[in-house]
Amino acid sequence: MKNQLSRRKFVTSAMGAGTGALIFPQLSSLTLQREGSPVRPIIITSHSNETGKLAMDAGWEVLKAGGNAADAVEKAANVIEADPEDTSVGYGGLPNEHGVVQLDASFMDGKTYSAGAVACLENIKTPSSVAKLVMQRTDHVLLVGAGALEFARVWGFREENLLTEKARKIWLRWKEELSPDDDWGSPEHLQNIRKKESYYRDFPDIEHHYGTTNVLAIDANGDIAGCTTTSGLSFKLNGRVGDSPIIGAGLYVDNEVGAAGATGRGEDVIKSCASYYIVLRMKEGIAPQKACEEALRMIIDRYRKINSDFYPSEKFVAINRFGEYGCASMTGKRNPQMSVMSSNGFLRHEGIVAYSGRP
């Protein structure tokens, strides 16, 4: 399936009613209808690298055997969380400012309208699985910090050090270059010399990102589930929680409509309830691709009067109950991609950059 949408600037384009008019539609009178047979089962992820492909393979094995969407989502998310080379999710994720890896994740089941999440979880490689158990085996939605770890222990999760050597070196270099006035780094009389030597070249470049992954799936019965999992903003303040474990922000699932997930600067996604907004727009009959784009426009509209040059780093993915999907990012030099697996096989779908330039 190919979305016929071109790159463009939304700020200068007319997109119907204003943002305020979109937030409170008469949803009870709306129905989401499409001609033809739905595409199911299907599974998608915002990850578009080789690990994303492996995750789709794992999730598809569950779906093609008749398994449910929630199990397929968990299986796929675990593949990404366990990749030590991925510094944005799970094991190998970049730590907070103190060098501690703290993970966030959420899970939602559209069939049962159940949700679970964990935040600031330490020492557990697969927070998505813990979030799924919070959803299935408690009457709560969100567990944090020590309480989330205690819950994981009760269910037999094994604690392990999540800080890989790669992530530790990136963090240490960040510490050394954070300020010229502190005492981290080489002795002052050697600093200029050592920057020319292999010592500095041996360290990876400093990565600073908001990396996350979303996994969304529809099973053969038409039931929908989703997960968002992350190690959060690199070098974040100790205890910082982003959008990923917040239902309605980093993830939202509705069996009658579809699902959406967010990656990027979590603070902006929390304030906009972006994933919920995308699902609301899809319920009005808007295609997932356009719904993702409109969520970006909604966010930028909030900042326009305050700082017209501010474009937060967001990427949204969405799927509706018919198996139509889309993705869009706020800015970037290349169009965003997502991984998709269905009976039609595997593909990397290309979305659009919403703001390719300034208005």
Ligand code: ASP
Given for the second form:
Amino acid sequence: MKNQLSRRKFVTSAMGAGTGALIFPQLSSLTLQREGSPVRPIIITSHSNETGKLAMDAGWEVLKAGGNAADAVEKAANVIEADPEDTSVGYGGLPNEHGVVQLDASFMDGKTYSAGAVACLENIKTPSSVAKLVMQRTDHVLLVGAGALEFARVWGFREENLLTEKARKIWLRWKEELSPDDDWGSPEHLQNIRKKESYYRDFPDIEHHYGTTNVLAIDANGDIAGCTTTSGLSFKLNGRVGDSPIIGAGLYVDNEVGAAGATGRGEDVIKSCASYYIVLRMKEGIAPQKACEEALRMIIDRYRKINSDFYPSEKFVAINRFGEYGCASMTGKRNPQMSVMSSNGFLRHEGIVAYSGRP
Ligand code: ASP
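Now show the form predicted in complex with this ligand, given that the preceding structure was the form predicted on its own.
Next comes the full complex, this chain leading.
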């Protein structure tokens, strides 16, 4: 299946303030219309590896059986969170500066605009499920640290060590290389001859400084839900919270429009409310692909004025209520990819690298 935009007539009409004014007070309201029926149910994730495919299979099982979008999103996110090889999400995620894995996740329901999130959650493999319970079973949006863990325990989540051997070794190498002046390091490091080939053989690159997953779904009723889950910036300061659990930054969902999620440097995403911005742009009638690109443009326009050497790492994915989707990233040697599952089958969709401008 191709993104449906080309097959459908894209009509937008300005109607002045009114519908949706409570949610989007600053925009005049616009009506999105399409010819033909929407593609639903459908589920997408920013993950494009084999685990992303397995996650889509799991979410699709729920949707195919008539299940709701939130349950499908949770099932899919749990698959990615449980992958020990994935050093950016859940179990096996890279730890903070002290070697402790602290997870962030958010969940949002586009029908009720309810949301739940956890930040700096330790020892629980599936933070997205805890975030979903915060959304469904509390009157709050965000629980952090010890409070989030206590909440998870009350709901029967099992505590376990999330630091895999792979993640521990990567962390240890980071710690040893952090400074030539501290007391940590291999003999080579300590003698300041660190470029020796042997030192780099086992871990030639510490690649995953960022990494997260977004899962967004529309069920057969047209209800939309989304989740963003991550181990966050690797080696972050203890207690650092990224964009993933911040509603409007790492995730936003609105049944009347669609949903968007972010990965990449959370600090940029928080300051630009990027997911909310993408949904606002889609409400204006802009296609998801274009809306993702425009969010990148918005961030670049702001921060390159201050720092001309600003080359951020964000990647956005979005879907509108018609089942059209897109993704864009700001850096990368190859175009960003995402996974998509609908009654048309599974596909890996390729977005574009936008506004990089890197020489
Ligand atoms: N956005 C995440 C964070 O800043 C990391 C990532 O997506 O790469 O915590």
